[in-house]
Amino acid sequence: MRLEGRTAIVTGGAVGIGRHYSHALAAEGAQVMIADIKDGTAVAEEIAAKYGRNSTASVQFDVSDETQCKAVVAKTLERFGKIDVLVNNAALYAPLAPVAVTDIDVDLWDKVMSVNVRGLFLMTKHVAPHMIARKYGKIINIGSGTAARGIPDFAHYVTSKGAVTSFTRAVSRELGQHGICVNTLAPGLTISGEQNADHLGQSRGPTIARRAIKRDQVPEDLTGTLVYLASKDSDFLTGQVLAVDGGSNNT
């Protein structure tokens, strides 16, 4: 029980790999609010079953609103009285089509970074003041793969994963004097049941072969690095983006 006696936001917890970030985080130990722009009460309710009824809630929100993060924020606090983790998971990704850069369209640009950016600034920025309050806490940003080598036809997606990464390196910055940690996860491309067939499709075989590791990557395959990120021994290590991909990037 690694997370023991800890509160954690998960934004998109109720569905894809989100659902396994909420439910590992609980299985150790976390209370666990899943907010997500989809119902997560029965997300909420499974974790509930399993590992105790005050071990969980959910709320439904959009990342990119101001006032509804300061909202789940607020939730959160007066169901768990503190917030010692934050994830920043939400993104735009499943309904992405392969487009080239030529043909994106200006109005699906600016979406994806609403959620993929300004969503991940949003939490923070509210979530912070109460870990630095408390002189510890956790932000864990997910990043991808792709930020590191690009992908053709998705340069709405990778550039927004370049901003997670380069924000975990600002803010790391800012807030390690107040003991808080910031660090990006950056996953490959995760069977999870969540993404674009035609996107799928087009880069599951090729994104084995570059592998080390020559399989499709699960979610649980990052479970285990979330709860490390989350937990106490990984308290000196800020700023930082563990890639965890099988061995596609390997810099």
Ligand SMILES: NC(=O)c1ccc[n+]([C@@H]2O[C@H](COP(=O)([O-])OP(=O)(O)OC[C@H]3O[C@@H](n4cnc5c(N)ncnc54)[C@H](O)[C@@H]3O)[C@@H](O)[C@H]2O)c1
The other form holds:
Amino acid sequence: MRLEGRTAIVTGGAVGIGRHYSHALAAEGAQVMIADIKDGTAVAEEIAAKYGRNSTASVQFDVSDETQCKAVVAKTLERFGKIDVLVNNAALYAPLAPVAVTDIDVDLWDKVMSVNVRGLFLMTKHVAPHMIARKYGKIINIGSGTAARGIPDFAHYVTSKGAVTSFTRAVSRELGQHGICVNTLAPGLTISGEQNADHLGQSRGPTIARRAIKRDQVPEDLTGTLVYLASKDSDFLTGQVLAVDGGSNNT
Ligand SMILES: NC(=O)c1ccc[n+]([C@@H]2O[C@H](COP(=O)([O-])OP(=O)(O)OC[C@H]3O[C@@H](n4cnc5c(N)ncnc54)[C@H](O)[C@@H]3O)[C@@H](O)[C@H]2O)c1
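To test you: the structure above is the form predicted alone. What is the structure of the form predicted in complex with this ligand?
Expanding to the full complex; the earlier chain stays at the top.
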């Protein structure tokens, strides 16, 4: 139990890869607040059935809205008393269809930035003061291998994930003095069951061909690294990008 006594917030923790993150943290003993725009009740019930009633709770919110982010932090503190780990996983990703940069609607561009970049900033802004007060914390920002390599027809998403890496580097320099580690976990293309079919169809074959380990990536490939970043084993690691992608990017 590497996370016994720890409390974590997982944004976007109700579906896709985030659901696996919620389970993995609870399996290591953490209390997990599942915060998602979708209803996380079912996942919370799955986790509670396995690890006990006090292991989890869920809240519905929009990560791009500051008032709602503050409310998630307040609810987590009210329910669990502290926040040790923040997993900034919520993003607009699976619903996105490939689109040429010349055809991206400005409203869609702004929406992607508001969820993927503003959301990450807002959660960090409102969680960090509690970590600073306790002189300890782990902020894990979910990036993407696409930020290092670039992929066509996803300029909005790839740009937002580039911002995740830069945000991580900048904020790690501010929060290190308070005992807080800030890192990016950058998955490769991961079969989540939720992705846009055109995107998956275009990307799956070439991605496997580019990897050193030539197979599909699944959410379970990411949870070990997530737990490591959330645990005291990584207390001297900060500002880094850990690419978990079967050896696709050598960054
Ligand atoms: N699946 C992949 O191949 C892959 C690869 C690299 C990085 N990632 C990243 O991993 C993370 C999870 O990916 P996924 O495949 O599960 O994607 P997904 O789109 O299925 O899940 C995103 C999660 O964020 C939530 N969400 C979306 N908008 C929100 C909002 N406004 N407020 C709160 N929650 C919101 C969704 O409900 C969902 O739970 C994302 O950050 C994604 O960019 C995924």
